[in-house]
Structures are given as C-alpha cells and as structure tokens.
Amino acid sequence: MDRFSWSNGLLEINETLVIQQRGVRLYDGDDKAKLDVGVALLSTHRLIWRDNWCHSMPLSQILLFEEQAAGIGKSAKIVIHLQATPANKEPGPYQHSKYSFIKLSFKEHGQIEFYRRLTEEMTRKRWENTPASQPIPIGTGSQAGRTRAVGIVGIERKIEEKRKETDKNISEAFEDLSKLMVKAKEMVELSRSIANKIKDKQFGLRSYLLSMGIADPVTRETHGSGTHYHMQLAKQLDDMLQAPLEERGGMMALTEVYCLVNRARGMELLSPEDLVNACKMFESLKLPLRLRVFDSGVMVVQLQSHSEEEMIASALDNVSDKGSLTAEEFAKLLGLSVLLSKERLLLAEKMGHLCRDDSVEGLRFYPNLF
C-alpha cells in the first residue's frame, strides 16, 4: 500500500481510462486497508483507486498479478505483486508497508474482464512509449503537467462529488421501489381475481349439488353401517336420479350414475359395491326405480315406468326406418351411450324381432322378416 500516492482522480494528458469496476476493497498484503469499498480504474499508466479520497500507482511498480478465486463467504481477488517503494514516492495514504503485494478483493465481481485487461496493459507496456506528464500550452507561456486540486477547494469538489453521487443513488432507489409498487399491484389484482374465481366455483358447486338434491350427503358417518346406511342412500339416489334419467330415456348404465352421483357428492365419495347395494333396495323400498341386469352382464338404472315393450318397440321401428343400423347408429339416433344401445337391440333380437349380420364390418341388426 505505500507504493501509491494521493491523486485527484483525473486523467494525465496521454493517459487513457481502459476500464473501471465498483465494489472493489483494497488489501495491504493480506490485511484489510482501512478504506471504504470503492472504485478501481485502471488507465494505460496508473491503477486508480477512488472512495471519498483518490490514490493511484504507477502501472511500472507492478512485477507480476495472479487470480485468487472466490470461496465460501470470500471474494474473487486480484494479486499484485510490487516492486520495492521508489525513493521519489509521492505521500500517500500509507508511508510505510510490511507487505510487497497488495489485494484487489471484487464484491460485486468483474475480476474476469478487470484481469484480462491488465493484463493487456502489462504487455503493451503503453505507459512507456507515451508518457503521462506533457506540458500543456496556455497563451505564451507553460505549465508543466496537469494543476492539481488541492487544499480546501480540492475537498469542497471531492464533497459536492459524493453529495451528486448520493443524490443520484437515492434517485435510483426511489425509481426502483416504484417498479416494486407497480408490481406489488399488479400481484393484488391477481390475487383479488384468482380469490374470485375460487369463490364463483365453490358457489357453482354448492348450486350442482342443491339441484340434485344432494345439500347433505348420506354418510356412513350420518346414518351408521350396513342395512340402515344402504337404505337412506337407496332412498337419496331416488330423488337424485329421477330427473337425469327422465332426460335420458329412462335408462342409465351403473357406471354412468356412479360418475354422476360422485360428482354431485363432492368429497363424500361413494365406493362402487355401496352404490350396487343400495340400487339392490329400490324394489324392497318400493321405490319407482329399479336396478336391471342384462344377459351381457351389463347393470342399469332404470325407471320402474320404462317397459320393456317400449324398448323393443323403439329399437324395431328404428331399425325398420333405416333398414338396418349398427350399435353406434342407434346411440346417435336415441341420444344413448353405445353400451346401452347396443344391449335394447339385443334384447329386440332375443325376442325375435330383429336378426344380426355379425361380419368384418361389425355387428349391424336388420328386421327379422322371417
């Protein structure tokens, strides 16, 4: 550290700024310099060091530099090592050193670039081929070098610097807490409308639910186990059920009212082997549905007022219209689900009504003329 010397921060005549970086610490040696982070600059002749105060070195003290990379909870740094003090030094912020190489610790990083740079200079050695200290004409007369600042006005500069430079910093914080409130409202507004949408489905569903007559689902936890439980769940699929089905021709696959009734149910889910009990006690409970088992072994819900006779009716005169139609025909025609179709003109050709061409094309139905 004794091997720089106070300096007004300004460039010499010649002199050119390669690179600056902020947030740089100065080590003497391996101690800390009790100096602020500053400002490293490096130009074609000197290492330029600013805080409050500005020191710079000649870039011809300079023997040799090597990287120190970054550890846990250290910096990046520069090495440098020095060539011993010169007797014309120039004061400095320190008169005497122990150490012969000082430290360039990088907080906010750009040692990379910082480094390449020196790199370069240290080759090209410009500092020599173009020195900084030119007289510099004025009128008729010389001044030799640069005038420096110094005494009272050179602090009143070095003030009214940092007072622009704190300025400056305050500016940039307010623009910066102005982007965090545009952001901050931005977030309020979503949070308000995600909160709405919340609430416009749960009101939704409290509505799907009211509609199927389902305000209170019957629990296990309600109504008990075993027969009891069976018998109020047969009773509440009764008033559920009685509308869906109307809508659907008065039949309706298991599987189709088990997804049903569990979505209405909400988070009170019914297991499957519930649901088949309790539809096993519309007909004990005298209720006006009933639970049917085709041939296939396909289960439905059925209404009790759903004939039979009406089903292999429906299926003929369809059949005789078109003159012959598949499963999937007759779904399209009815508004039904394949399965269910398919299973009403099965039953019509088990009475006799209809006959099958079972080929590669599929399973299509005709009348049965015969």
Contents of the next structure:
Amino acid sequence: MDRFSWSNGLLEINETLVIQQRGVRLYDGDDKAKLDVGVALLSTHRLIWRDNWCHSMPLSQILLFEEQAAGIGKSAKIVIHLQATPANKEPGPYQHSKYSFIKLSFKEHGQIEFYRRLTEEMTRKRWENTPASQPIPIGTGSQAGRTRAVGIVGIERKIEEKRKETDKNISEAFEDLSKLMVKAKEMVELSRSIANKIKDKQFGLRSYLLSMGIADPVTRETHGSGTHYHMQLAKQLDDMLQAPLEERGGMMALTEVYCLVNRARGMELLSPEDLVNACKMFESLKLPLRLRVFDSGVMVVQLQSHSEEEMIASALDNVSDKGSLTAEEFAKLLGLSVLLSKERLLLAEKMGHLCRDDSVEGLRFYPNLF
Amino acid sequence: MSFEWPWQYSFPPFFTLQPNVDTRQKQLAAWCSLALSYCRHHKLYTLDVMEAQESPVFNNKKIERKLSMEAIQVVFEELRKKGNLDWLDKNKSRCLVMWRRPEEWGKLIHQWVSKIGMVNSVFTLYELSNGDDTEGEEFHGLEDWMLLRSLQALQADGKAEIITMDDGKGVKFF
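Having seen the form predicted alone, can you show the form predicted in complex with its partner chain?
After this comes the whole thing, all chains and molecules, with the earlier chain placed first.
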C-alpha cells in the first residue's frame, strides 16, 4: 500500500478513464487497509482509489495481477503484485508497508469487467505512448504539442490536421466497441459541434445527431439522486420527447420512451424507476407532457394537448368506415403501435362506442349498434 | 310462416358476450327476446342445453358464429330471472321455456272463460287445453304442466280454484 500517492482525482492530459467500480475495499497485502469502501478507477495511466480522499498509483508499478475467486463470506478479489517503490514517489496514505502486493476486494461485484480492463490496459501500456503531464485548468491555455501555425498556410494546415484527427477519431471509434466507449465523449462533442454548425437548416440531420448523443446527460453524479434529480430529468425528457411525440400522433408507450432516451444517452443510462419517477413529475412541473396509465396497466407518455376524446371519436369513424377492424388493422391504418391501437379500441369499447366480436378468427371491433 | 331473424342475428358481435355493462344489457335483452320468440314460433316448451348450442338460435352457420356455453348459461339465467324459464334438474341441463309466463296464460284463459260466460263452472284441464270449444284460442294445445302453472297463478290471484277429482284435476273460475 505504500506505492500509492495522494492525488487530486483529476485526470491528466492524454489520460482517459477506462472503468470505475464502486464498493471496493483495499487490502495492504493480506490485511485490510485502514480505509473504508470506496470507488476504484482504472485509467490509461493509473489505478486510482477514491473515497473521502483520493490516491493513485501508476500502472507501470504493476508487476503482475491475478483474480481471487469469492468464497463464503468473502468477496471476489484482484490481487496486484507491485514493483519496488521508485525513489521519487510522492507521499501517500501509507509511509511504508511490509507487503509488496495489494488486493482490491469487490464488495459490489464488477471484478470480472475490472480485471478484463486491467488486463487490456496492462497489455496496451498506453501510458508509455502518451506520457501524462500536469492537468490544465479548463478554459485557459493552449495545448502543447500541436503544430505551430503562422499565416494562411498555417491556418490551412491546422484545418487539415483537424480534419485528419476527426477522420481518425471516427474510424478508430468504430473499430472496437470498447474503444467506442472511450471515444463516446469525444463523439458527443463532435456531434454537438456539427449540429451547431448546421443549426436549424437541416432539421432532420440535426435530430438524428442529437439522438446519437446528448452532451451533459443529467446524471445522479451531477445532480444527485432524489426529487431534484427527477425534476431535472423531467425537464430534459420534455425537451427530448416533443419531436418524437409529434411524429407518433401525440402518444408513446413508456417502453418506447425508455429505449429512445437510453439510446440517446449512450452512457449513464436511466433506470426504469428513474424514468417513471421523472414522468410522474410532469404535471407538478407544469410541463406539457403527461404520464398516463391504462386499465390494463400499460403506461404511456402523451402530449397534454392530445385529446383522447377526439381520438376515440376518430376511432369510431375509422371502424365504421371499414365495417370492422382488428387491433392490427387499426394500427396499420394509423401508424400506431399495435399495443397503443388496442388500448384506444378498448377505451372506445369502454365508452360504449364499439363492441367486440371474439371468435377463432381473432378479436374484431364493430361500431356498437346495440 | 317462416321465422324472421332479428338484425342482431347477422351481427357477429351478437355472439360474443360483451364486456361493457351497458352494451351487455342490451345484448342480453335481445337474446332473451330472440330465444322466446323462436320457442313461441316453433311451439317449443322445453330446451336441452346441450342441444341448444347446436340449434340455429344460438348457432348462426351463415356467419360462422355461435354463442359459447358460458354465454348460453348467462342468457338462460337472465330468462330465469325474468320468469320465463325454469330449470327441470339441479344440473341445469334441461329447462322449461315459458315464452308466455304462467300469469299471462292465466289471464288469457280467464278472459275466455268470462267471454263465454262460464264463470263459476268447473272445467277439466283436458277441456281447456284440448276441448273443441277452445280450438282457435291461443292456449289450445298448451302442455299440461304449463296449464297447471297458469291455473295455479290464477288461484294465487283468487280467480280460480283447482279441484282434484277422481280421474284428474279440474278448475273452477271465479
């Protein structure tokens, strides 16, 4: 444990986060470290552990590592054997230790993925390619190592460089899914900048780009958990769902919303509970959306302006027109999902506008002539 | 004269028990009316439930729809509640269909008796249902059990008295 140094927890230039796992306890050799359970983070350069304070260790210090399976009453562990301490090591939580190995105990699991990533990083040894330098505060300073540019030629060269970099990013990102995860943040930035450039001229493209990634997704870490989080989430949902709802006639099943939202977020996915809780806040936040539960238990999000009475009246017209309709036929006619079209027909039946014909041929709805 | 089916008979939803309560009420009313008029037309007084499922009343082959056994039971129960049906056995496999209720028959018979001025006379049951005098009356040919119930209804009303004689029953009208 004496290989760790105090850290401010910031990632350095060229250093990227690979994986993080909470619920990890550190062991100095075989002894439990005098620390609580915290979050273990693996970057391209270091192994970081964070709780109330933060310390890290360069990956170059790792000699070898192995998995230790869970036992009765014992969590699974990764045992990491370390090289000798370098002379210029910064101070850390332990002055010295009699052990030259540590253990990470995964109290909330996640060891398999962590081990896999650690293996990958130790194989690739990315810290050797891009030596980490001091972190630079956001917003100021230029980046070292770029081509110096003078005059028109310089500007042209910079643009060309930027284009190549973008190209490289895109091809690299699609090479490997795990690489994509790392590149995702950059991709999101890219799509946002492109979207800004196009602005509202090409509306379709912009909405597709936005559906690929939202910058700054509202996460529990940024906004905390609980009602405040759900409130922010509700507002974000309102922004996101206006266009898709218009397209789908003002109503979407909650499962469709869940898929749409999480596909857009990429990382930091929403749990179903969070989605439902956020949707419940629509009314109190005076947002123009509503969460609605049908008798059958199906939940939908609909535009407040959407009038179900109109829908039912039009449903009666449709059915009368065609004599009779099944849920599938009705869905096809309106471009709704079968689930929602069935709900609408059932509602019309409940209101007495339609009656049903249930036979071996299936369930059909007729205008209620009784 | 052939039986005239009501419009509902060709309407497929008619053969599905409707979940909507209001719709169901109307549907059942139509079914009761159809069952009764069919029985009246064919002078059916009893129904066997198993046979009923295959009978044209509950089974429209033209539109390939028929009432489920469950639905038939619901219709029969509705008829029973209205006084038009009586179960002959505990298992509810056979029933009496009274497309005219005993009270209604009783009234008809009493009207006829009054009309011919035979109040206070005694009639045998046979005379009433099969006698020459009653030919042309609606209750002519009425089955015994139905006739008896009708007279019992009149008796309850104080308009008749059933008398047991040596070779059967008779009735005196007031």
